[in-house]
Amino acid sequence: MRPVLLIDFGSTYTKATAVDLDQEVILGTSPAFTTSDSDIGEGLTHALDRLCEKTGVLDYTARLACSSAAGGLRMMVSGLVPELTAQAAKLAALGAGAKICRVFSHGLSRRDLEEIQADPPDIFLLTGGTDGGNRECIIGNAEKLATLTVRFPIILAGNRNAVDDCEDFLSEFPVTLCPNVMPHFGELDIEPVQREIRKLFLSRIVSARGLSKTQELLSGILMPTPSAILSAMVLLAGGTDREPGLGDLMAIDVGGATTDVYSIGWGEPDDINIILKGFEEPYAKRTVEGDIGVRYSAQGIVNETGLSQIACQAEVTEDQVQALLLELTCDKSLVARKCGDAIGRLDDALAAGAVDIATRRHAGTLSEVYTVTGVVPVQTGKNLRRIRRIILTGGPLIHADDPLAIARRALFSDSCPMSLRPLHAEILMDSQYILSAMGVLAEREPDVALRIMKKELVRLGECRATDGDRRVAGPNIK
């Protein structure tokens, strides 16, 4: 036996997973409420004690972890125009596992600077201009950032002809220089920035989050949790040289603070008459909705979905919804006491709303443009209509009474006919919370991680956008 311990410090729960590399099996999993407000090690201790009750005492060959505790890696990004460099910076940050709390376009205003001063980010990504293009915007923003009294890491990834001046202004900040995220018009180069974001996470954010107190227990904290899940999804879709993957897929992770959506596939137009507008979307894409979660961000779901619709789906009155939300605000660890109780029904309604909102924001859209030759269909963003597998993860989905009904909210809907969401899909469940663990394990043992995922992801059935879901009994993925 070669046991390995894999830990995910989440915003709401800390999950511990024990894996035997020789047998390629999950030995046990255990969640505990994350105690980031006090000592994050307390939640880890609870999780490990519960895991030990299942597995017995194990002599782990390695202890590896990922983390999004205390809200994850908070980033602000700045670019020249929303549709170009600002969007490129956003794609780079999200793909690296960050939670974007603000996107600035054009020159930073006085109010922008006041906002940054009042609530500084963990990392600021400063971009703007193609190489040889506009210099004034990024240099001006660097000069304005230099007037702040707070200091934070800055990744500089803009017009190469402006970076020297920017570095001069930002001499008192810890600055990391990267290649331009958009060196030429419409061309992305985001991988170098993503690597640097991950390095900064490891060197700075771990300590800031209090995770350094657990370092004596761990072999290493490798990456932010969203980055780990994205790594697992890329592995599951593409496979390895020795083990085939499953092909293009989506994953939806509903949590207490955020809802993340991942899509693996190119997402190009499925008709030669459709014109693609904007960037070519990345093969592995992640979006995070910081205002959508079933505990810390429950009000965001209600605000967008509507109080009456949430109340109707939860089978309670609007006043009861408000009372339950207040109760959840006071006690984030509160869970349903029994199947079908009011909190459980509200959680299901909130999870369904989160899935609907987050997938609409993630997927591309179609629109019609009128030209002299007639109406032309235009695609903006990623086409997900051909995705045939969706993986559900996160406590609100894993513990839902009817996860298939919630999953259907990720599909095409007559209420949003121009959204390029999947038409029908096989639904898989990460019932043991292993995706982040497998993403961490994939750094060292990709074949093992892939085979474990293919064994452990539970096949729930199929959902169709038009005729409801068809429950299909069957074994797990082989």
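C-alpha atoms forming the largest set that superposes within 1.5 Å between two forms make up the rigid core. Residue numbers count along the first chain shown, from 1. None of these values were measured; they are calculated from a predicted model. What changes on going to the form predicted together with the partner chain:
- Positional change of residue 81 between these two forms stays under 2 Å at the C-alpha, relative to the superposed core.
- Once you line up the core between these two forms, the Cα of residue 364 stays within less than 2 Å of where it was.
- Core-aligned CA deviation for residue 267 between these two forms: less than 2 Å.
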Given for the second form:
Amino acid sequence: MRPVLLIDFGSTYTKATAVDLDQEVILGTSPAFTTSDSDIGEGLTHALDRLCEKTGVLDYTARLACSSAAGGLRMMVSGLVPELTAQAAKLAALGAGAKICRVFSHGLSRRDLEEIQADPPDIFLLTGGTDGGNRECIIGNAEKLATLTVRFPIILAGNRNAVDDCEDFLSEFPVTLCPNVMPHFGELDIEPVQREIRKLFLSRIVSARGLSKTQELLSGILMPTPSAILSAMVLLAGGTDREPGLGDLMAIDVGGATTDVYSIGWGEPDDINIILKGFEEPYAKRTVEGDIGVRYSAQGIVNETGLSQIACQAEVTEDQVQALLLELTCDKSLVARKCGDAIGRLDDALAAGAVDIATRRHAGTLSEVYTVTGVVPVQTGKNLRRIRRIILTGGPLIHADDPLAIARRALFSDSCPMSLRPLHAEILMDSQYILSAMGVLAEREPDVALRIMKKELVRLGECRATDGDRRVAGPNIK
Amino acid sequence: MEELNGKKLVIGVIGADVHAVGIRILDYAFRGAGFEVTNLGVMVSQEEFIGAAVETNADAIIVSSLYGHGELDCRGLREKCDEAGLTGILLYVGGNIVVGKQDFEDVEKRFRAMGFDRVFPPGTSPEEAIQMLNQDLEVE
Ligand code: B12
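Having seen the form predicted alone, could you give me the form predicted together with the partner chain?
To see the whole picture, the full complex is given below, headed by that same chain.
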């Protein structure tokens, strides 16, 4: 037996998973243990005690971790044009597992600077201009950031003809230079920035967050939790040299405050007559909806879905929804509730709404442009219609009464026919919450992590946008 | 490829126009003449032209229109450029910019009133455009 311990430090919980590398099995998982931001070590001790009750005492050969504790990796990004370099910067940071508190475009205003000063980010990503392009914006912003009295790491990844001047202004900040996120118009180069974000996370942010107290216990805190999940999904889709992956896929993580959507695949148009607009989005794409979640952000779901529809789905009156919402938004715990009662049904209706909204915002869209000759189809963003697997994770989905029905809301729908969401897909459930742990393990043992995921993810069935779903009894993938 | 002349162009076919061949030829010709070209291809909106010109710090925007709706598509481009801080950027338009055979002098007047610096009649060769660009952008 070669047991490895994988730890996920969350903002409200700490989870531990024990894996045996030889048998390629999960030895045990601790229940999500509520912790406070102030004492991460305490939560870990509890989680390890509970794990030990299940697995017995194990002599771990490695202890690896990911973390979204203390608010996660808080980033601000700035670019020039909102749809271009600012968007590129945002995609880069999201893909690296950051929580984005602000996206700035064009010049920073006095108010923007006050906001940064009052609540500085863990990392600031400064971009703007293609190589050889606009210099004024990024240099101006560097000069303005230099007037602040707070200090934070800055990643400089803009017009290469402007970075020297920026560095001069930012001499009092820890600055890391990276290749431009958009070296040429419409072309993304975000991986170097993402590597740098990970390095900074390890070297600076982890120690600043009280996580280093637990460090002697670990062989390494590896990455921000969302980045671990993204790694796990890339591995599951693409496989390794020795172990095939499942092909293009999506993952949806509904939480209390946010909903994350991941898509792995290039998302090219279905046929050559479709004209692609906008820049090519990343193969591994992550989006986060900060206003969509089933607790703290429940109101965001109701606002977009409509009170009457939520009430109808939850089979309660609109007044009841409003009363229950008050209760839910204050409850941070996401405790499992009694199935079938009103709050349970409302929870499921909210989760379904979250899946619908977040996947719509994540997927590309098709539009029809009417010309003299007829209709010309134009695609922007990723085409996910041919994706055939969706992985569900996060408490609200894992504990839902009918997760398959909720998952169907991630698919093509008649009410939103131009959204390029999957037509039908096999739905897999991360019922043991192992995705982040597998993402961390993937750093060291990708083959093992992949095989464990294939074994442990539970097949719920096949979801179809049009004619009903097919449920399967068997738990595992082939 | 010839040496770069240091000038940057953003080119594309405006509106819902799908004529894809001419713009490739222009792209090739402009690059050959030493320009740095950002080719946005076909079906390009005014916003895309402007976004690309802002990020790349372009010296000129070259609009092509072949399907006859150029006049509608081009309206307001100069004003949007001003709004985006591209004050005074060189604007060219060419191709088959209006429907049918109209008196070109009249057409030119209308497009110049819209803020285009140069308006080219059907059949203009890329070389003529390059000559004008060299002159207007003071390429020696
Ligand atoms: C091939 C073609 C098509 C193909 C396009 C395929 C494709 N994806 O590229 C298809 C069948 C799709 C098509 C459709 C239509 N077409 Co058509 N098409 C042509 C055709 C036969 C050739 C175009 C071409 O490729 N030429 C070769 C290239 C190299 O030349 P070019 O495009 O003119 O570009 C050169 C110059 O004009 C110049 N230039 C271009 N832009 C600019 C800009 C500047 C600033 C400068 C300086 C120079 C410049 O430089 C280029 C390189 O040398 C022309 C007729 C013709 N012989 O020109 C009609 C033509 C352009 N089409 C025409 C029309 C009307 C249409 C349709 C509206 C037809 C319809 N009613 O169904 C649709 C519109 C579809 C749309 N939404 O865009 C008309 C336009 C008439 C007008 N403006 O008044 C033309 C002129 C035919 C005609 N005589 O009626 N078309």
